[in-house]
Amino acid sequence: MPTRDNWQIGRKMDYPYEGTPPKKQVAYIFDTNKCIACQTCTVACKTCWTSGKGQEHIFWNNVESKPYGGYPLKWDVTIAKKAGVATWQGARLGNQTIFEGLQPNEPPRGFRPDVQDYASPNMGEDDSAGQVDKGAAYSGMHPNWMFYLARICNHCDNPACLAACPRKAVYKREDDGIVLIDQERCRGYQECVKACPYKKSFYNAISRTSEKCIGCYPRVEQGLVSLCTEGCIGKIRLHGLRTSEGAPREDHPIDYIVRIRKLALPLFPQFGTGPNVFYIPPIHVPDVYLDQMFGPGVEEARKMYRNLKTDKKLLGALLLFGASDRMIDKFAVEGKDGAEFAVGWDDKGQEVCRVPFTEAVSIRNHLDEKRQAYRQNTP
């Protein structure tokens, strides 16, 4: 079988397919701190995409509460026994990942989810805080905490969607690195939806097609950000295309951030698929959980997190989030003594925002001479 190299697990990977890394790579950063589960990002997605028939149960993007929820069901505790618990050696993977290990010709280790597993969109929601009656079950099991992961298909370097596929029809685009499914060519055998092992591959009942994200290539190709991430309410989100030939971009917000800080980590990267949506890890969660889901350097990330107020310019890349509609290619921070601005471009070189690292104040005194009339709050 032949090898990749995997940089998310510090070593080679068998891999059924060879292929060379897209001209650039989609990707995404989601900070778990700031997420609020408003949902405004999965109902962006579902109005736009996924509102057809068949498709009720499709959700391209959902966010989910932690660590009881998922959608569907169980997923990532279903896949996470089949696959083994990760054992690191520094950076580098000790055990197999789901391509490895297996018979010639045989399909990534994955499973189909039950019909009844995909009911429950919100199932878990602020349970495990004790903020809703029911949260009682869970009291004794472990200190009340937990947190919302917000999740899209994460258009991996190494897809196991792709390489499930009988058919080939699933493929990963050259410019970009989206992965796309060819309606035409699918034939609705379901395999990418087994083998995909954070479930973002769905099965149309009606088309009798599988569907998934398609990272709102639309936009991309005209600059834009995805529809979840300019609809983030919270900002938690930032969208653009990662460098994938040569060494990461200093000026780069993502492989800033990603590759060089290394603040931002994948979802569970022992699966060896490469994907491409990071996430910044909750300060407040118990490492245990964290380490099995964001793999190694969780600990130093968290504690970049907590002195961003002295790191100038990793803050400067954070208030980029949400800042444009546009995909911002190259950042600086301009400006001193407390007037410093994060400044993003496009990938043409025209400045698309510019966001104080302090916001101006203006206090207006009680009394207005000019109208003679005095200021004052009204409920």
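Positions refer to the first chain, counted from 1. For clarity, a rigid core is taken as the largest C-alpha set superposing within 1.5 Å between two forms. Note that the coordinates shown come from a computational prediction; the quantities given were computed from them, not determined experimentally. Compared with the form predicted together with its partner chain:
T20 shows a C-alpha shift below 2 Å between these two forms [criterion: core-superposed Cα displacement of 2 Å].
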Given for the second form:
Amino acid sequence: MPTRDNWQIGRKMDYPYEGTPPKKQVAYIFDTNKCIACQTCTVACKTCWTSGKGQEHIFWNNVESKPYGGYPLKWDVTIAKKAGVATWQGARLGNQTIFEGLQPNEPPRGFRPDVQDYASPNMGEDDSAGQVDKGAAYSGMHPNWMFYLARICNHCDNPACLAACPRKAVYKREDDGIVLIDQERCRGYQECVKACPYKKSFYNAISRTSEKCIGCYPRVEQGLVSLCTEGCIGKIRLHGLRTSEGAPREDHPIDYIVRIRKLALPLFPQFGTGPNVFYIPPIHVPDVYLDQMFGPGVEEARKMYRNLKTDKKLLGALLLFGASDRMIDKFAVEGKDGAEFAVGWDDKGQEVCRVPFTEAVSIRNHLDEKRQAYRQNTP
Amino acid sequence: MNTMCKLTGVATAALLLGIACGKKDAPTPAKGAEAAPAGPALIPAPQPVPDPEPASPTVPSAAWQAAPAQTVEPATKADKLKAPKVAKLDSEDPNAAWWKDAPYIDVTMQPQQMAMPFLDKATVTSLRAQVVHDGEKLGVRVQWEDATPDGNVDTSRFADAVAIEFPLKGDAPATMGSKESPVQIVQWKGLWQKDIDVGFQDVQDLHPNVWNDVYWFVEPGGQPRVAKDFKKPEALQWLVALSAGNPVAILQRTTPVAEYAAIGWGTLTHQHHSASTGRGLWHAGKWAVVFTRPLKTDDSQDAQLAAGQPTKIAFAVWDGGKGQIGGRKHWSGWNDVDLAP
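Form predicted on its own done, so how does the form predicted together with its partner chain look?
Full complex below, order starting with the chain above.
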């Protein structure tokens, strides 16, 4: 089997196909600390792309509560069990990816969910990691925790769906690395549903084909961010095209946050698919859980996040989240103490956002002079 | 939250925290598991989660595959497939009179273990095959044992199927042909037979308790049926496979068979012109499926046959109830066929 470099696991790994990386790679950063699970992203996606018959259970975007939630049910525990507990030697993965240790011609290690695993899209919502003893009161850090995990297709560097399709109906686009299922060629064998460790390929019983997140490619082609990104009211998402070949760029927000500063981490890098949705880990969740989920580097990322106030460039990059409906290709922090801005430009060099580090404050008097009326502090 | 989810969630946390869940196959605890915070320790030991739904067909349909009045059982065994000439091959009925007398052979079926994905274990080992012709049309009847008629369609649900293959040139490999020597394949699917016999299986057939608030651009409201009520093009816009012309997505199916061309593994491609027809009947633990096709066609992707000439035929069969789909199939090598003059 050919091998490929996988920077997320610090080594080469087996993958069934040779291949050059795409010219650019679609990538996302989700800040888990800011997500409130309002599901606006889910609705934005579903309304546009999956409102049809047979797509009732298809959520290209979903937000689940960790540790108990998951859609389809137990997707993470099931694949984590199959793949084994990740062991890291520094930044190098010690154990096998889902593509390794297979018999010749064996598809990637996976499993196919059953029908009922799709019955409850938000099972475990808001449940925390443990029960609170009767009479217990919280003081300081909570011993129990939960957080929201927004999930879409990872448009992986080494897609398991693509590797598993016997018909080569799954392909990765050269220009932006978006992974698509050819709806003309798919015959609904569900091999991709089985192989995708993130379970982001779904079977549609009406069209009788498998369907997956299309990365809002018609928007990406116009330089626009995906609907889940634009719709996010908490501005937890940044969507763009990261550098896929050569050195990551200091002035590219995704390159900077993911590759240079390593504040955002891939989800389950041990699977070896090279996912391109990167998560800023929650700052209040035990490492032992997050290490399995996001690989090495969780503690460093959290330290960095806590120090953001004094880390102007990184803070500037984070201010770009949700700041424009255009994909940002270049950013800089401009201005001086107290009046700094994070400025973003698209790939044509057009300025698309200018976000102040400190929002302007306007204090309105209790008495409105013009109308001779008192302002009430009501919405 | 219900109990099942709670327990599932416990298992999730236990695994990801590196805590062994008490099962024999639980992974070794990750280093540092001892340092787990107090929270998860409060969780009671997980109990096995019962499977709430057996992995069996989702849509039992009494109307489908009810026993026919009488069944024909091939009577004459031969050592080679010979296609006798019959007066008029005007029916796809597997119980048509000529199938009683046409000589049959039993074809050994093997699990496909050459191309990804493999069928690990054969569940169908033999298939009974017959061929007849009437000078214009060829008829092929196959019969094999299968305890359940599966016309399933859903996640992890599959349908029974059978396929016949003809070489376009003499040296075509039976393993889906080759670039130099293409093959013609005709497949029958239990799912398509069910489409015709009892109608398109809609969401409300598969999941009677599902309620969806709205399907855009569809009148009436409520739970409309896609094959009947989705009339406006904009109502169908989310059925991308249908819009793309993918024949698996046809809502109004008229035949349970489809013709393909192939030039090697993974190349199976639907033929736009199909002259084949067919019908499948399940009775008492057996499928009997008939294919018919013209001996000669004007389609360059079809094998051209003639009375008095030999040809070859290969078979593939799937048991959908056992998760067989695509390359996870049983197949045979070539079988010589003599067409009577």
